[in-house]
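Heads up, the chain below is alone and in the form predicted on its own; it's given as structure tokens.
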Amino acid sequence: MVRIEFLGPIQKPAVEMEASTLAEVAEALRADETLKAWLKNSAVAVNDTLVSGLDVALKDGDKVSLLPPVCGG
């Protein structure tokens, strides 16, 4: 199981799912209409390290975080 965390304004509770790659996580999350816009614009971190592609392998206990862009002032 991997844990998916939605940070900042996404306002969605964390979920756990079986996935062996980040691509599998992305595919599952695309099924949620409320996440589609966030998926296009968010950075992704695996175990607190930013990643740039979906070919990242995952193992049991990994944490995937969706980091939406934020505005500051």
The other form holds:
Amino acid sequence: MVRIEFLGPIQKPAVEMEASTLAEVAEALRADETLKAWLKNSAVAVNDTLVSGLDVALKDGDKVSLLPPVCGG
Amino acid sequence: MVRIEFLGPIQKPAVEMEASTLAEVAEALRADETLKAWLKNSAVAVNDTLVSGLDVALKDGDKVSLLPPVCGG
Amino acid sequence: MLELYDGALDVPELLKKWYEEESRGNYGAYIPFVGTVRDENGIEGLSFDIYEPILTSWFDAWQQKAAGRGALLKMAHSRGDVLLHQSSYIAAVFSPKRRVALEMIEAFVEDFKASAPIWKYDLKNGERIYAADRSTAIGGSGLLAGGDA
Amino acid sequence: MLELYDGALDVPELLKKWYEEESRGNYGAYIPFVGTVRDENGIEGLSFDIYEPILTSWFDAWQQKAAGRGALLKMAHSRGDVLLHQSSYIAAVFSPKRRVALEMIEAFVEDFKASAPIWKYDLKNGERIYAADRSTAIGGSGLLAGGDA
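Can you return the structure of this protein in the form predicted together with its partner chain rather than the form predicted on its own?
Every chain and every other molecule in the complex is listed next, the one we just looked at coming first.
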């Protein structure tokens, strides 16, 4: 199982799913209409490291985080 | 009489002289060999305002200041 | 070097603490940047969420970059609510040289604004409203949206 | 806004005082630049001469320039001796906007280095030696030397 966390203003509880690549996670999340806008403007981290492609292999216990637009300061 | 002040590291007591323009002050100071290097690298203020030409008219009581290279901070 | 606090920062105390911590470091320049909540748009204050694991790695990468130029960074940020005229953010650079310090505080603060995983909310009429219009998508955002991103 | 002190500056106290003075000014950014005496070249400290009338008019011109962008400047400098690891200079900008503050602290500090009528001396073996090699001739220097300048 892979755990998906939605950070900051996305305000959605974490979900767990079976997935062996980030592409599979993307496909599953695209089915959720409430996430549509967030998927477009969020960055993605796997185990707290930002990633830039969907071909990331995932294994049991991995964490995928969605980071929506930021504004510290 | 015009008063000439030598600031910071020039370490020379102020002098007073008769002069009706800054050009006359320049001529008088050039006669002082100990000032030769300072004249080349110093800026000049008349009554505490920096000036950029020698054709400045001077009157009794005016103050001319020589400002050698600076390094605050 | 990265300090997170619940609520507003004690700015004089942090600026003093950092100055004293580095007083024997032979740094010629110390430049703090202090961010304070402005009274604008009818807000009562701001509120912040922080995702600490990625903030820490982002900060550590900057600290290494600073070390390569002989400099040192410190940063403090608030979690939760910060009211009008209180401060939520301090970034500071210590450097032997003035030029390095001036360049680094600017680059650090700008990258912080663009990349640090912190989310800002307006406190307005008792609500906590995501400051979407002032927020910046982190580089590479949209990855999961696919072709229609 | 321009404060001159005999000997080293009390940095934490000045940073605190200025922060508190402007706490209701609705400035979103406060950036102090602190200059500290480094242990280098075998010096025991630095010493400063200041020509106050021209420093004041230089500072007032900058204050006006800052006001045109909604910002405010403060500055403190030491007169006389400042020992190793003590601080001799603080410049600070308060501004509603981050960008204005970052740009202004840099421009102000650089112009200060190039133009402010302050002379620096190394304290070495009990002597006070003009730091000629680190000093900058003010723009327009050489006027009195005539054609052979």
